[in-house]
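Only one chain is shown below, in structure tokens, and it's the form predicted on its own.
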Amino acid sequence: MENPCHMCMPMGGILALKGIEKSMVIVHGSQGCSTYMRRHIAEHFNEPVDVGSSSLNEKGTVYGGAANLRTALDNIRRVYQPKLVGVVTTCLAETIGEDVARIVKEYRQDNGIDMPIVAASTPGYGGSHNEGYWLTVRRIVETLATTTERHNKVNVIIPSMSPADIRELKRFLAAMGLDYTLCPDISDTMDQPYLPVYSKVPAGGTPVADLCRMSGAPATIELGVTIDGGVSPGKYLEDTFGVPLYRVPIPIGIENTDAFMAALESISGKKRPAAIELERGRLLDAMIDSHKYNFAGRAAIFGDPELVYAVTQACLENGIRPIVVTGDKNGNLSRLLPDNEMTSETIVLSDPDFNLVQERAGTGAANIAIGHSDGRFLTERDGIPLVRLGFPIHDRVGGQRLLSVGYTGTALFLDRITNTLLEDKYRDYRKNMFNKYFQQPKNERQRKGVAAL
């Protein structure tokens, strides 16, 4: 694949593990892999990102990397004193057939430690960062959740989202009077306030004790409709511990946010507060205000399948026609999209690269792109303006502060789209209108012709 639309699988694993309280990550592979991922994540969140490495070299590649991984675990425990360590693998470790789960099990037994160590098999060639993210969240839940007494904390399984979006979800949960366990929660760990003293392990994240008790929750809300049951953490909790599962899309757009709120109302037995109903009304008003501009939008939408699905739904609600969207290998996103006049031109690409997205965007006369920073080539090559959303955003600041979920977040997101369309329309508007309707005669004969008339 020449120019992929996604990052590699272990990077998603790191993102998930960064949402666990006092956790550290070891990338079992070469030093360069961890450096590349650390830089990419740090650029998006504008935060220091510590990631360990087993530093596999030629010797480890030939004779096995168990000794390197054991040394890395020793060093991570000594320097960071974490409550949890996650081990994700790279292409190299998987290619030489490292049995990381066995190495981790033997390490814990040999050292007599109770600290949980989560092992996730995430070869870079095995899938995208989105697949690595969901697989790692599933491994976290499988490793930690144990049979416990029933309690009142609702599980909320979070896809890759901005810290600002996660804080908005917390606001909704608090407004409905629900106690909760978010898994994972990067709202603080990856968006820290300024502190005079540097902390090696930032505060925040999902407490390990809460993860252990997810099995006793009254329900699980999983913001994931495109993932298969085999990697769904909520499905694991339902099948293993009988925790009822609500699977809803990321709450972007009216319908998706309504579905999220309906789940909260069903679990809590309460109606939404009047203040949230007012926010819904303001979003409807914003959609009426902007529809007269957005109906001209023809969008290329790319990124994580969960986000692409939610954004596509929001675009359809506001009259923006999705021309090309990037889907997933399992084809779930394609099956979920409505089949109607608005989607009659939509092409869903399974596991594409940007060259194909560019080709289909040009064929479909797309005039706006929505996705992460790597889609900036659509602007540079074809002049299609890009509304940045998702991960990674590394050519702008503030990716961690983008608010796009809920009724208020959707209104802000639609404003970004509308203003981008308007800016593109009026960039040469006066010049184009002048040339079209008031073009002067080009030579004397033409001027005489005009005079004779």
Given for the second form:
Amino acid sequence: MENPCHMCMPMGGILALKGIEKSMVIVHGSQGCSTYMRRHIAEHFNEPVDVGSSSLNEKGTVYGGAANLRTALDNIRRVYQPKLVGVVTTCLAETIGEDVARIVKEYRQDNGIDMPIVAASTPGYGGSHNEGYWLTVRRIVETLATTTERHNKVNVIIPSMSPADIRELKRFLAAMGLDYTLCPDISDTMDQPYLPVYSKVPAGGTPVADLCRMSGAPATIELGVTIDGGVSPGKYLEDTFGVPLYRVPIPIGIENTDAFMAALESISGKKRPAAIELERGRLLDAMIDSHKYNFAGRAAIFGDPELVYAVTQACLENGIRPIVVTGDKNGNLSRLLPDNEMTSETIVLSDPDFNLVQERAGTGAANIAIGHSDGRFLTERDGIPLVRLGFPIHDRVGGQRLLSVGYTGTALFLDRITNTLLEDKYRDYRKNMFNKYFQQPKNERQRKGVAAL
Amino acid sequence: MSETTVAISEREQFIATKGRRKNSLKCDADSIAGCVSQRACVYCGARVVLNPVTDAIHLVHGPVGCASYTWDIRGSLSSGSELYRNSFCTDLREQDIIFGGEKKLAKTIDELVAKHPAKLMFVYSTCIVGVIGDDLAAVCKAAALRNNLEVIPVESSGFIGNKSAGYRAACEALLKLIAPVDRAQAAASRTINYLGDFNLAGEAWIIRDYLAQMGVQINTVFTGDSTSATLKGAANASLNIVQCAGSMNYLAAQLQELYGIPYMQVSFLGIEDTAKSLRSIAAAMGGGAIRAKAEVLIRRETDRVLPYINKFREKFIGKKAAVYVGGGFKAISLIKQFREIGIEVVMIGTQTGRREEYDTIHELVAEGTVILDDANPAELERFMTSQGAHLLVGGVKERPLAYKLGLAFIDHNHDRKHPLSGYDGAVNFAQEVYSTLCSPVWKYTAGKGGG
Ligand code: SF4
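Could you please show the structure of the form predicted in complex with the partner chain, as a counterpart to the form predicted on its own just displayed?
Below, the chain from earlier opens the complete complex, with every other chain and molecule after it.
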């Protein structure tokens, strides 16, 4: 593999668990894994990310890591007093065959604690951070949701998204008069305000009590159309507790946002307020303003499949041709994309590396890239400008503040794309036109010719 | 209750306060599970040291995550090949873990070599490679013969120690690369190797230029902007100077033993250490004309930068700094460098400092300074606050903590994009301290950062 497009499973697990109220994560494995992941997360969100490690050393690797994991649990509880601990495994822990579920069960029994501990088996070699994310969300729901009485909080299953995007979703839910449980919700935990007093465990996240009661919700909206039923938390809630499931894409683009709003309307039985209708109108206005510029766009789109799907849809409805998009191993993304003139050149790469993305972007004459920071090589080496979106963004600030969902967010996102295309056009057009059309006066050309001899 | 009581009692041995407790700091031990150590792993240590070798293929034998997290995140610069900025890996999957990864490794090497002509490849082992027991050395040896290039295994399984073990693994790998020479000839070469500079933002170039002005030629740098060819000829030098001791002392000692090349410690952080180091290099290289040229350089550069430094100094009166960095030697330099700009260090810690380094730190710092090994965020928070620090020096993971506490922050790690070495570096350092400590933003916070 040359220049990876994704990270490893436990990374996704950490991101998911960071969205639970007063939670802490322990990465069961050697020290380095958790440190590298913390570094990446800290750089993207610019937030402190305290993640424990069981710091497996040679002894733990040979004789089993149960003792290390127990010590880690003790110490994390002592220093942080969490309300929930997530334990994700690494390559090392999985290879030496750690039975984390059992260790955790015994630990809880021996210490007589009822604080929930969510164990997710996330070997780094088992899949990407995206797969680790969904698996961990599913484990959170499986571990916590128990039969309860019916209530009116709608479940919203959140894929890996920016805190700003999640806040926008909350605004929509509130505007529709809906009470909700977002799972998980990093909108506050990974985008903390500056406060006079620092708190080791950031405020926010989904309350554990709400997670336990997801089983009694009137419905689940899952922003996940690319994942299989086997890892879908919404599917689990539907199968186990009969909670009706709406699966919609991340609301980027007008159609995807319409789909999200339609789900909210159907669940609440209410029509959307006029103010949101106006936002939709403004988005349309913005799409018209920039449609000609966007029509010149030929995009390389990469990142988490769920985000890639939504972005590709948004590109398609704005006349931007997807040239290369990165898919998922299950192939759902390529099945979901329409097959028409706009996608006639689209290549969906499952399980790709950046080398392949770069090659395809080159042969397809892409002129814009949309995705996380690791795509900066496309700019550096091939001159394809990058609109940063998704995770990780580690060479720019503000990854956590990028707003791209909903009607307003889509307009902002489109502006970022259009302006990047314009910048590219304006930068070179004088030179390009000169080279293409300017004919030097004859005598001058002759003189030059003489000089050159 | 002692001054340094922390939530986890085992951690107390790793923390000392000058003047209040005996200097009995524990160090060089495994991190305690669940303590949220800021340390990285063996692979990380090895990768940091070797990655600046510009024309090598750096192949991670392991799963994708390890390769992904280390792809081009460092600020090392190259004057030639850019091959080192790629991230290659064998992308081990479940099946490989069960049946072993040797075949995949061999195949990956062959494919990479066919695509990227190179003379040298480093193959790093990660956590699981150590567990599944792939014979890295054998695969590398066979691949080298098959493809006619040097393929050097780097034994850097993550769990076999911490970052220092990775430094050691990197040095072992470099030793395999260096070609043996006739000692007598080497001593006559009158060139030096510069060890422990990774050419972050061109730092090795700055030092190379100083030495050139003194009439001293650098043979090769370990490993900033180095190539397989320059490293191979390392044994031709007559002197080794070592900047980053943590990573390179071992190599220096080995080179002395194997080739009789003497070595000395230098530091180019801060104007005081820079001048001192240039003088000792001049002395070691035979004094005379070299020494005279060094003096000219030192005078000229000091005169040039001192006015800037002094201007900044005035702004920093009464400010206190906290330091948390990777190695002990850098920590020592930073204490001195902060003094140059009029700032006292009130908390200092490292990830992998050694006993001698902590002794030096203890001597250098003022009474009441807290010294800690392998600290965690809870401790950093606690001591920065209780010690009244206005500023933290650290890496990416520490930055958000400082900011959330309303403290100023300085990057001092491998990611930075501006040089901190030599005279320009000293000005950059003071300038960076100024840009953070004196930012108007602190007016709107609790006021600690700006004071
Ligand atoms: S790939 Fe495996 S060893 Fe590497 S960081 Fe991920 S979990 Fe750790």
